[in-house]
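First, one chain by itself: the form predicted on its own, in structure tokens.
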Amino acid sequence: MKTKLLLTLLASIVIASCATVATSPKAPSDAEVTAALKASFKETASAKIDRLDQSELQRACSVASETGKDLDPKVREALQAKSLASVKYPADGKYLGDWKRGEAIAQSGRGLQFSDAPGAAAGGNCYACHQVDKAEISHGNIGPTLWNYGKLRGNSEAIVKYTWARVWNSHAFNACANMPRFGDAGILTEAQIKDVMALLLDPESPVNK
């Protein structure tokens, strides 16, 4: 009786093991995942398939995130240096536009979606991640507060150029930053970035009151 029961239990274990093997397929490769994603989408208006193509920096940061490991310091330094070199500063040497237009850009989250015509002006959606104007109580906290940004930092040439570079390509200072590359990725125009700069640095902006 005991032998029969033991054999029955062993058979159950073998059957369960086979079922587990049968229902645990091999994980797809990165290339297979990318191919599946590209096959699942189609280009519509401003939404293009090439958004799925990763840059060298994005691939490095994706691997670091998947493995739970920090980027190698030398790799991080090289990627950040390359990002900083990509920054295009204003050809006319003027960095500040109109802070009122900058506030409208910071509030707007539209643009670059399937329903937006190619070339249509996009917003910065800054409030999704930052506190900007203290009068606006609806804001995210993924990024640091920008309240009193210019008042605390001043408007020296170093600060102005740093701020421009940070908005243009945030990866210049943090390789795996979550902040969009507003200039480098063509999200905002040079004129729009000047307006956002004014929102942050103009003494008359409500940000600095």
Second form
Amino acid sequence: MKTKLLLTLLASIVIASCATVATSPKAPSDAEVTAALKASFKETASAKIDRLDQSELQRACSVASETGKDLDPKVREALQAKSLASVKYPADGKYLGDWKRGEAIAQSGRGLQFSDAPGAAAGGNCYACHQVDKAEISHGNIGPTLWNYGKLRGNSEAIVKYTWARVWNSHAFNACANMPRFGDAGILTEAQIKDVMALLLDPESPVNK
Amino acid sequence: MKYKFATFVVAIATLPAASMLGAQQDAQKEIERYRQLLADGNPAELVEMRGEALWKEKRGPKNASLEQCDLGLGAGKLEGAYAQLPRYFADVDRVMDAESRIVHCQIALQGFSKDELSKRPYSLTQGERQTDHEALTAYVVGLSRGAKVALPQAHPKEKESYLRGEKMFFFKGGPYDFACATCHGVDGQRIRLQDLPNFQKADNAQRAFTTWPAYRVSQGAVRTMQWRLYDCFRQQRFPELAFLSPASVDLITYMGVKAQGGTMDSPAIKR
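Given the form predicted on its own, state the structure of the form predicted in complex with the partner chain.
In what comes next, the whole complex appears, and the chain from above leads the way.
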């Protein structure tokens, strides 16, 4: 009688655990997610599948935003130092180009989409995320306002170099900043970055009026 | 409704010029005005009607209609079905979104080939006739108006689809380091003047999920959720999203679960 009870008990445990095996989902591994993503896209001439291979920073920042947990301070420091080291300052020592061309670059959202021709010139799309010149009312708010940027900060060497590095690789100052690496990722050329620099820092730019 | 629609067509003709001038705010105001004007009429209704005719017509190599299609609630039961998709289908042993299931039925019941149906799922140019896929999807979603979003999550594959979708939503990649969450993870964010839903908030997620597919005024066409993701991934600078891809199904599952309890109101009218 006791053994019978035990057997029934055992059997029900086995059944119960089988049932949990059958109904409990498995948490997907990062590798599975990357594989599912890779199986979901088609390459084009300008956008290859390797865009889905995450860098160390992209992976760390994805986890941080998914879990809502800040990066480990040591990891953060290392990622920022690496990002700062990626910055290439202009060889001729000239940081400011033409603010008028800079305005056009800040307005343009073109470039690097799968539908673009390889190597086609890209814009900076600064207005998508920032207020820049107040006269443009169609601007986003993902980044802080850049209105009066130069007027408020001046153009000391420190500010000029900081701004250059910000635009080149924003992760140098905040590892997971939601601003593209315009220089490091090859989105804008050095000459184009000089032009947006002028838009922000040239006293003649409407941004500083 | 027909009378109202005619007014809409006349009014809309002036819109593209306005948006080309970058007068987006004006355009936005105009759209609000048309919304009022239309009240209960919507150009998508014409597309829905064509979708209904297509659904019931005997077509394809098997000369059959789609009337026996099972969208999850049983063969031929369409009312409310879209509001419970994506879901697990035992006959294919995987999770499918509404658009994948419609295509599945076209293959299984009518004998069309997947390649044929995937060649050109979205209409391209302004004013071009909507594709059969867009019309069929508009018809199906229209039959869920007023239904509560209720994606089943009991099957492990449904839950796994959600969990993968969640990871994909936060997956940063590509030359811009963007994830869906970059643009859709914070309250009150805007790109230019477009408000961006924050999918971590139920009301935001519901508003977004329950209004797709939508008639997009700026494109003069009904667009589906698969198209919405295709276009967001383009802005994300990822490669070209394949129609009905596993990632699209997982992301739709994720957004649908975030929107549980919302009331379907699609096809809606959008910018």
